[in-house]
Structures are given as structure tokens and as C-alpha cells.
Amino acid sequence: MKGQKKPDERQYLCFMMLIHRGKFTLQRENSTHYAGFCILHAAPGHLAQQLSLLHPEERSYYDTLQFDKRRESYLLGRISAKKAIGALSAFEDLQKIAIEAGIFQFPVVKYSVTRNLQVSITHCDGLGIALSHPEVHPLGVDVERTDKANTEAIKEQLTANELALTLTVPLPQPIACTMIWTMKEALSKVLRTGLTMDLKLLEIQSLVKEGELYTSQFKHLIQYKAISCQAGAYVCSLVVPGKTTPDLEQFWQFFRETVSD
């Protein structure tokens, strides 16, 4: 109609669907790798307007779900890793690329037509953040919220060790034991043995508040090392080489303003 306001296109789309993906650069001394991302945030029931992006295989396996719940956080991860790759690929025939599951569940990238790519995803609630790298350099993303009933859980799981690093950082312990498992997930993708190890080999020997960020060394597996970012009430945390520099800035940002929204 004449004359009326037209309705805030950026306000619908973050009801309903809201993407962000990119690209980071990974810098060690004698090379440069590159990533994408994709932060995707959905409202429930939309997800459902992303199934043309499956491969037949997935779809195949997709209509075998029974559950909502199940159905959504398999929509959450593949969309978001396909995404993630296109950013990093500028490869957009999304269709033609398969996630399947490793034996432990970790995603395998088939029929990638670009060069030889592999991804970490991670979910929660309707947040889905998947990462892009090539094989030749691993990476690992977890992301979390933080929730009170949860917290004594994961507390049982962490050491003496890792339960006093919760002291000495400005977090309430809540969010504190959060970050150090998410850290510790992320970890486990890396390895691609998903948390079915002795979480004792994944323990964290710092945790280190950098500017807006927390960085952490591993004790055992020292050639990692994680970044963290908390906002609201979720935390997201990579795990990289030690020896790389990564540009995560754009990264954050968008992860803020989507837990945000």
C-alpha cells in the first residue's frame, strides 16, 4: 500500500534466519592457510526452508529421523558446515557436497569439487557455527550455553587443577566451567575421537584473559592451544595450532551479535 512503511528486512530475517559466514586467515611463520565460518541462527520450524541444500544422501538420511529435536540439529550442522565451505571456497552448488559421520561422529566432507576441505561443527539451542579449514591444518569450534544445572555436571569432569583456574579468571564459575568444556570439546573434534577418551588427556593447564578473550594451553597436547569468547549466555571456543595466528575478529563480532539478537 502507498505509503506505508515498509517492514525492516534485517528484524524479519533475524526471526526467522540469520546467517553470517566469512573468512579468517590462519598465519604460522612459514605459510598462510585460510578458513570460513558460518554462524547461522534460526528460528524453530525454519530450518526446514534450508533442505534443498542436502545432498540425496542426506536427505535420504534425514527423512529416517523421528524427532524435531533430531531432525533440527542435523539441519543446524549440515547447513551451517555447507555454508562455511562456500564461504571459504566461493563454491555455491551446495547440493553437491555430502557430510557424512565418521565412526567416533565426526563430519567427513565428500565430493568436494574445490580442493580438499574438512569441518568442525558445533550446536546448541538453534545456533548452529561451523568452520571450513583444509586438511592440512586442523581446527576445532564448541559452543555452549551456559546453564546452572549443568554446571555441576560438568564440574565432576573437570580437575583440581582446571576447577582452581575457574578462580582466577573475572567469570562467575558457572560460565568459568563452560568455557574450559567448551575448550576441551573443541579439543576432542580436533582429535576426532569426540569426548570417547580420558577427559584427563584434554585437561587445561591456563586460562588467560586477553582483552575481550580468554586463551588457554593444553597440559597434555601442547602443540594446541584455545580462544574463547563469551556473550550472553553462551560460550564459543576454537582450538588451534600453537604456533598459529589466527584473525578472528570478524568471527567474534558476528558471534556476538548473533547470541545477541
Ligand SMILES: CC(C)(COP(=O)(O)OP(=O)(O)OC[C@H]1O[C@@H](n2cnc3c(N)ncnc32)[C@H](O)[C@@H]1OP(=O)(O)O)[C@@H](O)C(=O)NCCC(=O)NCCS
Given for the second form:
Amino acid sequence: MKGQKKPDERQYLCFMMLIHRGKFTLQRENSTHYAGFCILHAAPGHLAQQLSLLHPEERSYYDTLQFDKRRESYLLGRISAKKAIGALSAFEDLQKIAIEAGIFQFPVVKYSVTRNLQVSITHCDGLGIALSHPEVHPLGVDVERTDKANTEAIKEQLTANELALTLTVPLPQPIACTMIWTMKEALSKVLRTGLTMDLKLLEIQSLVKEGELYTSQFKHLIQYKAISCQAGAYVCSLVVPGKTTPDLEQFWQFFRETVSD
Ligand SMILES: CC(C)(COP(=O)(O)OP(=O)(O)OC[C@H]1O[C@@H](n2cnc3c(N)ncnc32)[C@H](O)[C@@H]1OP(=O)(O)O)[C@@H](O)C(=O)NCCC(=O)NCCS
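Starting from the form predicted alone above, please write out the structure of the form predicted in complex with this ligand.
To see the whole picture, the full complex is given below, headed by that same chain.
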């Protein structure tokens, strides 16, 4: 993890844990909305110091979890989501918010003072990323690490058109496949279904390099678009409404810094 430029937006809780948080604008033709974000990186076993951030309902659930991996991912998700809410709404007492799982496992923010905030969560290895957003303006996020076994599994799930698109961009194909996969997962989070559907419904139509980022339109869900960033083996995608222009410069900078050693 690299050097510090804006200490107000970063927190080194100890050298084993790094938290970036901030907010970004979601510019639309006739309105402006705001989203909060948190990118949290923690070495294994170092999240327990954040347990006090859990609401009693979350703590009860956490105590039922048997596997260390799930305990870790649960904490990564809940802590990053709360800090993303905190980045947007200084009035919130984060311990008093509970992020419940809805019937399809989507996160639901309960007891928030700023009642219309919702979150999108992703975790991978020791990395947790969350977005907080007003309910009127959906957002989704997904992060994955590219690896050989996953790439083969992903390739089997992509359409012929999507596979062809992976060859049109200046990325190694495993990265391009992972990128498309994260776009589809992030869209499935916006829809609150997860991947419990015919994955062709999530198909992307285009994949275009724009500067350091990649953008896609969806073939069926034309109301949305995806924006992706690759850093090393990691790929992160955000899905936003098609006519929204998000100011993601700081978010991507923090993402790159977090996953680069
Ligand atoms: C939802 C899904 C896209 C998540 O992607 P993933 O790469 O596995 O995991 P990520 O770390 O990126 O995201 C996990 C977070 O997504 C969120 N999430 C889960 N289901 C969701 C849904 N239906 N809608 C929106 N968000 C959802 C949760 O916040 C979850 O974190 P948490 O459980 O700690 O709260 C994927 O797991 C899925 O489609 N699951 C449905 C199918 C299923 O349940 N399979 C498992 C049994 S076969």
C-alpha cells in the first residue's frame, strides 16, 4: 500500500488494516445525488478490533457463524458498508445501524437516521468494498481476483458475443473475462436477485476502453451501464444508471492503491 496524500479520507487503524472512504457525486441531467464508499483492506484476523461497530442484531448473527472465512467476509462487508454510510452521513451512529440480509441475501439498511440510504457490498480475500447510496438512485459493486480456475468457469458462463468482446480490448483474456463477470454480478446486485436467473439476461453488449477504465452497456438492462477498473489481478466494477455521470476519480485511485503493494 502506497503513501498518504489526503489523511482526512484515510485511516490507518494499524499497519494491518487500511480504510479509504469518501463520497462521490452522481450527476444526472436534472439532479445531483451523492454516494459514499469505503474500501477496506485487512490482514486475516485483524478485523476483530472493529467488532464494536456491529449492531447487537449483527453481533448475534456473527456469533452463530462457524467458519473463519465467512466470519471474515461478514465483517469486511458490514464494516465497509457502515463506513460508507458514515462517509455520506455524519449524523449516523454506525453501531445503531443494522444491515440485515433480505430474502435473496441483499443487504438492507435498518435503523438508519438517514432512512433512505442503502448499500451494495462486495468482498474478496481481505478486501471489502461498499457503496452507500440513496434508495432513489441504485448502485451496485463487485470485485474479483482473476485466477486460472475461475476464468475457466467464467468462460463457460459467458455468451459467444461476450467472449468475442474479451478479444477486442487490450487486456489479457482472463482479466477481460473476470471484468465482464464483475459487471454482471454488480448488475445482479442492483436488481437484488443475485445470479439466481438466466445469466443471459445480464449480458453485456459492448466493452470499451476509456482512458484507464472500461465501460459496458447491457444488452437487455439498457437502463444501466458498468464501469470497471483493473489493478493487478483484481477487477472492480460499478453499475450505475446509464444516464448518470459518477465522479469516481478518487474511488478508483483508492482502489488501485489498496490492491497494489
Ligand atoms: C450475490 C452474488 C452475485 C454475490 O457475488 P459474490 O462474488 O459471490 O460475492 P461478493 O463478495 O461480491 O458479494 C457478496 C455480497 O453481495 C450482497 N448480496 C448477496 N445477495 C445479493 C442480492 N441478491 N442482491 C444484492 N446484493 C446481494 C451481500 O451483501 C453479500 O455480502 P454479505 O453476505 O457479507 O452481506 C452471488 O453470490 C449470487 O448470485 N448468489 C446467488 C446464488 C447463490 O446464492 N449461490 C450460492 C449457493 S449455490
